[in-house]
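Take a look at this one chain, the form predicted alone, written out in structure tokens.
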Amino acid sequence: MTLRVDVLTTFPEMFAPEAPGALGLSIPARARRAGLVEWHATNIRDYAANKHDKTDDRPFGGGPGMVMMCQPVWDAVQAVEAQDPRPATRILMTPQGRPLSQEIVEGLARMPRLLIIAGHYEGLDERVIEKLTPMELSIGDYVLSGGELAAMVLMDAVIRLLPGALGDEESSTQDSFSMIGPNGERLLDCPHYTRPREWMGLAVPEVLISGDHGKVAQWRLAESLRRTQERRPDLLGPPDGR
């Protein structure tokens, strides 16, 4: 079944399928042409109930910036969800959301439909968030000009996990955070090498050219564990296992 992704934004042109950007090239573009995914961008301004198509207003209580109003966002969600009978998993990209992880991405890749709200300005009026109850996700502890780039990051991460999106179905299982360690940990990927066998005095590890697939697998797991311990020990849990 084709995954449908709806993006609600004030900049729909960023998501044009043929645009030479993050989604118009490489794996997302090939997956779309193969019918694995379709995405539609809806302009929230089209649902603004004012003559200037405004989607934002000044915050109560004062302060800098503008806040996106409830009504345009609510109406846009209702209209877009009515376009397809499949239930949509609502997602709001916000720096206040849960950190995006490979585990979350894997779950979303199994959904029939995603509806992503790309906020702007100081964010959305809290009341529309309470009414829509979306999954709130963040791609990092920093602030972007809007949620559009974060939405693209999420879409790319999900699309590459769709069956048939990658040339080798085993490829994604060997990625960082997809590799599973002996105790169920999510590991970083191991180092990789290609031709030539020696470059600037550095040689490819002998085990990788030994032809012994068992030893190669052991080496890769050991290197993944070593690299995870060095760079992301938090992924391995407390040292005492508690």
Contents of the next structure:
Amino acid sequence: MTLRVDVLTTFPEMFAPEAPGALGLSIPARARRAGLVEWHATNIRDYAANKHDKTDDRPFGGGPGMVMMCQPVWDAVQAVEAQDPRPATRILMTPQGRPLSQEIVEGLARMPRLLIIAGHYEGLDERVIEKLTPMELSIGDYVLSGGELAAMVLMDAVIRLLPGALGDEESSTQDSFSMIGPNGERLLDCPHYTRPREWMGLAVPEVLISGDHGKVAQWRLAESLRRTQERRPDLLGPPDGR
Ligand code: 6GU
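For comparison with the form predicted alone, kindly provide the form predicted in complex with 6-chloroguanine.
Now the complete complex, all chains and molecules, led by this one.
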């Protein structure tokens, strides 16, 4: 079954399947051509029921920036959801959302249909969020001009997990956050090397050219653990301080 992704945005051009941007090249483009995924970008502006096709307005209480209005967002969601009988998992990209993780990505890759709202400006009127009850996701603790780039990040991460999206050469099982440690933790990836065996005085670790697959697997796990401890101790759980 083809995963259907709808993106609701005021900048649908960013998602043109032929655009040689984030999704128009490489793995997502190949997955789309293979029929594993289809995506449709809908312009929220097309659902604005006011004279000037306005989708945003000034915030009550004053202050800088604009707020996306309830009506165009709500109507766009209703219209897009009616285009396919399968229920859509509603997602709102926002810096106030839950931090995206590989675990969340894996869950979303099993869904038949995703509907991603990419907010712009200061965000959406809170009432439309309350009525839509979307899953709210952030891609990190920094601010983007809009949710579109974040939506593309999410889409890329989901699409590469669809069965058949990666060739054997690109298997996702050993990626960072997919490699599992002795206590079930998600680990960072190990270092990688290719030819030549020596470059600028640096040799490839001996074990990798030993041909001993057991030893290689052991070394990779140890390196993953060491890197995770060094760079992302938070992934290994809180220190056992008592
Ligand atoms: Cl999902 N949206 C925006 N606008 N900024 C972000 C983000 C999302 N995640 C991190 N920064």
